[in-house]
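Just the one chain here, the form predicted alone, laid out as structure tokens.
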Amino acid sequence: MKRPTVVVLGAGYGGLSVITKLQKLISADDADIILVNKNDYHYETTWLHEASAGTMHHNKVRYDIGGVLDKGKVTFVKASVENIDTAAQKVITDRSEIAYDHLVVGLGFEGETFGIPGLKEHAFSIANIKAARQIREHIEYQFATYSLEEVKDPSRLTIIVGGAGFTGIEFLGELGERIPELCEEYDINPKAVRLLCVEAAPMVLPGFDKELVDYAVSYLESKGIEFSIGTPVVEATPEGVKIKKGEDVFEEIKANTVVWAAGVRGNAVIEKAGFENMRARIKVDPDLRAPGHNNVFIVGDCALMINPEIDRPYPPTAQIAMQQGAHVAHNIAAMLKGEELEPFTPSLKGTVCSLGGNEAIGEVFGRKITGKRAAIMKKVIDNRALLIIGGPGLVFKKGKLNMI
């Protein structure tokens, strides 16, 4: 009998997960397993804000994907998910096609810009490893020319966040600590710098507890950020974004970088494959699989969860792909000895917000904690997912070890 083909999409939290758990749970024997990405690397998309901000080198965020994986087990694919027939069960991709007995789609996320005229071609986004590299040469470019400049330009050293959310506080508090090494640098007078974070929701950080937003808020604000919440962006600009202070009321803000932190979604190929969706995400049964296509599983930025408890979804984090990715290993492990799927429940240890450098906010194990502590503990769980994944070497070799 021919081998049933496990085919994975997204070397991501979700599918690497997926796959490093797989490849213990069964022999070669068993499955073919398949992993397609569009690079040969993954890298930590939660630690992208540092390197957008130049506080970490953008080689620290990646490493090698076939440094994680049994090579007697898994075969890599290296092109990039164009669509998804699931009629005839296989792959379209820009190399070529892949059939698949079991399918887990973990394809990752979009920048969601709501429509906002000019976003796209003037805002840069913290979306992958080639966009964080050219945020920090882009604002290290403004620097370095305002200081050649005879007549000076106020707008190069301009910086808009859009967005308050976990994203937007995580880069502006790498770029605390960053802007005073730029311009010790380039011999800039840090007063000349304005760091303006831009919220259209009431509320910075919202599902934080309240004390830790305003330790935050009071945190960043003392390193010389502004914050504008409640007023959404309307448009952005060659020169700036324009927002909306009131009824009738806009304001034009002239900053030569714009970074909009302000949303995501799942993949395009979601919708093009034609699975039935929200914001290119899909609400997955209990045991993750996507309604009406029972060899077919989702995983991280693509599933739909709703937490029962308030009727929201669970945010897209890291540590519910992580877990999603080892379930659905277990469940695809079930699957091909005939056994029973068993559903999904996030096992929720706490969430954890940097403010850079030794600063940050979160709640873990339902206690709350703040300053260096936290930041240790934001360490902590950056390495977990590295021990997670690719053990102890990994940790070693690209790890979080400096914790204070």
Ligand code: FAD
Given for the second form:
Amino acid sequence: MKRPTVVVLGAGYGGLSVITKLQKLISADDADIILVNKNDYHYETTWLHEASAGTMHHNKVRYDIGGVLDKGKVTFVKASVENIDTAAQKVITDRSEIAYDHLVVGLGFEGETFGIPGLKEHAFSIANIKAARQIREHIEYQFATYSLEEVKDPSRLTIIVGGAGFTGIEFLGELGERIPELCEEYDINPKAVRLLCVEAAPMVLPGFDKELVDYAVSYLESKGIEFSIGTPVVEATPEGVKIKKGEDVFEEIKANTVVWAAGVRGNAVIEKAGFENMRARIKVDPDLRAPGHNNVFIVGDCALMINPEIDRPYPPTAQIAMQQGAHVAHNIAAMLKGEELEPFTPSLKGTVCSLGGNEAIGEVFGRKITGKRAAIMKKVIDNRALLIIGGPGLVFKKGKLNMI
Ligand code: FAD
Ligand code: NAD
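Starting from the form predicted alone shown above, please give the structure in the form predicted in complex with flavin-adenine dinucleotide (FAD).
Shown next: the complete complex, the earlier chain at its head.
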């Protein structure tokens, strides 16, 4: 009898958690497992703000997917997924079509622009390693060009970050470290640089603990970062952004660098494939299957789950993506044995937000932490993801081992 084929799309936190768990749970005779990813490397999405600011080289952020696979059980296909034909049970990629019996979709997120004009064309997004590399290069080019211009253009040294969510704040924290280095390297007076964060909501990190938010804001302000709060970006142009400061009151700010960090949506493939979705995320069944599709599981940022305690979606995080991945591996192993599937409940440990260098804020197991303690905790969390997917060897190779 032909072995069933399990196809996993995406080698991010969700997809790799499925693979590395499933390869331990089943034997090579139980199923053919195929992993499809557009690159032959995995990147730590949770470190992309560091690569974008240039405080960490992008090669440190990525590792070879082959190194974590059991090649006797898993075949890796480097290809870009273009569509999924659920009726024909096949995945269409830029290179070939791949038939499946069981499918896991873990294609991650894309930046959400909410239809705001000009953002797609004129703003950067910390979306993947190539985008991070481009942001770093672009900022450095602005500094290099400013240093040799006869007539100085201040917008070269103006960086606007749209959104003061966790991504925006972590990126600003890294810029707080990187900008003084760039000023020194290009002989630029730090006073000529303007770092501005524009947030639509009435506070930074909306919904997070106020005491911790105040700590973060005053630390980032001490690094020269300005905040414009309650002032949504309404347009991006080749010259900068337009923000709304009140009823019919708008301000245009000139900036050569606009980084959009104001929210995420799921992967466009979800919409293309015709799944019922909300902003390219599928509201999954309790066992993490797509409604109406008994052989399709969704993990990570493409999955939407409601937190019954507050009747709102869980935020899309690596923490949940990895737990979902491990759970789906168990459910697929159960399915292959004809056993019942288990419902998934996330186990939330807390949130730590880096502020750059040795500074961070966080709430872990219900306790608030700040400063060096929080920064160490963030590194522990970052290393834990490597440990779970690749074991101690990967931690030694890629981990953040310098804790202080
Ligand atoms: P990803 O990890 O994004 O992986 C998706 C994979 O699919 C990638 O390998 C990609 O190359 C591949 N792919 C995409 N499209 C295709 C295609 N068409 N064909 C083939 N392959 C494709 N969460 C936390 O819990 N803690 C944090 O500290 C944290 N920090 C963050 C910092 C930043 C800067 C950002 C942007 C996010 C952060 N998050 C954090 C959120 C977290 O990174 C995401 O929730 C998590 O990456 C989602 O995992 P995933 O597996 O769904 O997708
Ligand atoms: P987010 O949705 O959490 O934050 C986006 C921010 O942009 C919000 O504060 C929102 O009010 C603001 N915004 C929306 N429209 C705007 C506009 N027009 N103008 C100005 N501001 C606008 O998105 P994110 O920060 O990209 O985070 C995405 C996910 O990744 C979240 O689930 C987050 O928890 C997770 N994440 C976690 C960490 C961490 O745990 N350290 C770090 C980064 C991201």
